[in-house]
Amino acid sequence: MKSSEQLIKIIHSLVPAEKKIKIMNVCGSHEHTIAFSGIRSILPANLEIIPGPGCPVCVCSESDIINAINLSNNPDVILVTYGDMLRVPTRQGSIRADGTSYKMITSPMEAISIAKKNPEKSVVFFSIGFETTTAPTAAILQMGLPDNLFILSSHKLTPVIMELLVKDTTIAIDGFIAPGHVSAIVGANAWKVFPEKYGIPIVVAGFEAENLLMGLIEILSQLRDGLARAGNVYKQVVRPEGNAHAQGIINKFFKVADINWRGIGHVPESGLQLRDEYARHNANVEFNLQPIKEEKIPGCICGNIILGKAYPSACGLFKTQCSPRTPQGPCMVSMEGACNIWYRTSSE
């Protein structure tokens, strides 16, 4: 295996000096790895890495994030959800401080756990993430909920969202650098619809920054060439058709859904709804829960990073009244949140 420093050599030698090339990278924990390794330090200036809206917490609709703090402040429902969630900001506040009966839980099985010791109580899960989210959702359906335990699901499908990015000329995209995680359960096949439809190379990458720069690599290769085609270069872990298991539990149990994603609005078919014969245990019918329209958070430009229009140094908050202390937008909250590594990592 070729060392870092071999590595960054041929990233220069593969960019063209007389032009600019844009890749994103979709995945929060790749921006962890670019961010805390210092890679676009040392990448050719022309050679933009961007951050795309691959933070779960970012994304989560303000409207699921208020009908959760309601919940909370029904004396007859205990509401559970990950950590993030708790503090991330609405014009309602945010769980943490604005909600009364709630509890953090780090997997779907404590939610389990919880409504059998409080069979008094309606238990909700907030249930939020993407596809490597989605399928441990899915596991504790398959094994059979309790009557008492339902469902507030705010999952997302990351292939209808890259489109989107992919039909905005104003972000002009050269090449994604598929998240790791979901390629894991939907497969490295899974994006070949980005350069089969959109002639955009696109390359499954893991979270070491020697394998993220492996992945640059095969981008600008492909670019190169005049190429185009789905790439991996994390084998060990994502295989071509995926996780078939994971995918079929998540099918079983879930439907396709038009959601709002925070930010960026409502966009069809991209979040997933629990399937009309699993209604006893969804949230949504058993409480009634309505939409509520979202609203923008004043001087915020999270919607803008989060579509990789805007680096977090562009926000006016950043850094001044925006801090993971305290937090004004979701972006800043989980340590997957763009702004928030880059308040971590950036000296300005």
The other form holds:
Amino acid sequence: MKSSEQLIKIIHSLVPAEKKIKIMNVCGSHEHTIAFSGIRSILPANLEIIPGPGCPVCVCSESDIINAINLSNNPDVILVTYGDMLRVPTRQGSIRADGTSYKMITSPMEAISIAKKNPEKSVVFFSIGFETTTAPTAAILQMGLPDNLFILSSHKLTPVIMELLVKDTTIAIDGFIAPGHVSAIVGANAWKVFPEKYGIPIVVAGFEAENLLMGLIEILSQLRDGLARAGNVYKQVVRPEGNAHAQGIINKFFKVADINWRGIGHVPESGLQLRDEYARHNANVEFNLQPIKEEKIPGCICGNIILGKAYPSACGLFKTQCSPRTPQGPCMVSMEGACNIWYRTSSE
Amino acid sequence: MKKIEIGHGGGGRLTRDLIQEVFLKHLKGDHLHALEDAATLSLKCDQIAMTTDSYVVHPLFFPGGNIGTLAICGTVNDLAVSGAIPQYISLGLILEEGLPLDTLEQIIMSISEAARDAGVQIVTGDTKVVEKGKGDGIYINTTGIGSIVRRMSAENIESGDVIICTGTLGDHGTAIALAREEFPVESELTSDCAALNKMLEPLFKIDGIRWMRDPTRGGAATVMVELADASGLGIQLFEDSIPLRNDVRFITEMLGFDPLYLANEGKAIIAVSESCSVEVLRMLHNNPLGVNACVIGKVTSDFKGVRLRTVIGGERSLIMAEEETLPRIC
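Structure of the form predicted in complex with its partner chain, given the form predicted on its own:
Below: every chain and molecule of the assembly, starting with the one above.
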């Protein structure tokens, strides 16, 4: 294996001086490695690595969060969700600040035990994230849910939103680093649409800095040679066909549905909802939840950051009113959010 | 099993018994045994250093120490890194009704041992008791006084000075995290809790010593940011030089903690002129607490703030800890 120093030299040799190249990562953990390893500081100035919609907490719609806050204020309900979701700001506050009955969980299994311990209550699991977190939720559905456990699904499909970004010519993406964890579920082959339909190289990478540098080399080599392929430098974890069992149970319990993305809006067929056969556990049905129109947070540019149209440092609130302690927008909340990561690592 | 009762803090007979049977049994020294309202002390120096710290660590006992050892070492270290010889310590205890007397006695024995090892005297004390459910077993406050033999200040540092760390970082924070049993990890890691005065005092004679700090809450990163802010200079740290135990590296990576932000209770970070750095390292290496001492960075006027040169040769900024990674660490 080559040293990081050698890998960086190769990257420099692959980037023509006159050409601007923009590569997007769509995974909060990738952005974390890139920022904490200082990868941007050693790349050629005309090679941009931009964070895209890779943080599951950041893209969760305001509508779903407000519905979750309202549910936690229903005296018959205990709302359970992942820790970061408790702090995401909306115009109606956050679950932690403005909700009443809520519990943080780290695994969907805990939702089952909380439901069993509280048979007189309805327990609503606010289940969010991409394919990586959908699989464990499908796994508890497969085990069978207690009668008093309901799923508020805000699950999203990574490839669909990436296609939307590709079609937006104002972003002009030259290549993608495909998310490692999501790829473990959907498989490296799931990204073939990008080279085949749009002529854009895409490479699955892992989370070590050297592995990401290898991914960049693969993308840059394809660009130099005028090729576009779906590559994989994370073969120890990601198989071409992915995890067939996980795909099977996701497909068994969930159907593709239109969903709202924070800062992006309504995107057809980009989310997952429980299939009609399991409507008995669907919180949207049980509590007759209605979509709420999103309101922009004054001054916050999280929408553009999620779309890869702006860097966190371009926001007027960044490091002034907005910090991990006082997040104004969703990207500052989670450790995987671009603004949060940049706050902790950028000198800008 | 005997337990603490509300009356033990009442100032009456129960208090007197507690003092005789637990405190005076283990804590030696004329000042304390006089049982006056205040200790009368003498210090032969131009300037004294005084510091106070409260200890609320959870759990009370952890691998490598307990709240008692921490209460002595923490206050001794605050004096030592201020260029002082620690001498006298006060001991304020807030006990919760129901605390087993055995537990209290064990903590007092640790206090006695830590004070003896550090060469400090406990000269005055106070005990209060709160109702069951209104404390967490025991909270301790210690105030320490020492004679200053060497003035040090962040204003003394210059571009070109080097930053020395006296040993591995993040041991205490990681050990406490594991002791809370919230994480299913087993390890032989212990807290680095130790009094640093005997190791640091010989360094006071070296001209090139500019500044010292013990990186407790907020960790080494926070202390470095404070130095950069106070001096108006930049600090460049080298990630591949930062001493980390392998188990700390592994566990913090797994738990998502950054060891640069985790508390240490037996380490100092020292800014020293480049010309004196070899001598400082040699002296530190002579002490068992300083065998892993090494240069982790340098002071520069090229930028302000703290930047870390990463193992792959990249660079990122370090900021002051935004939120406490682990509350009640000391």
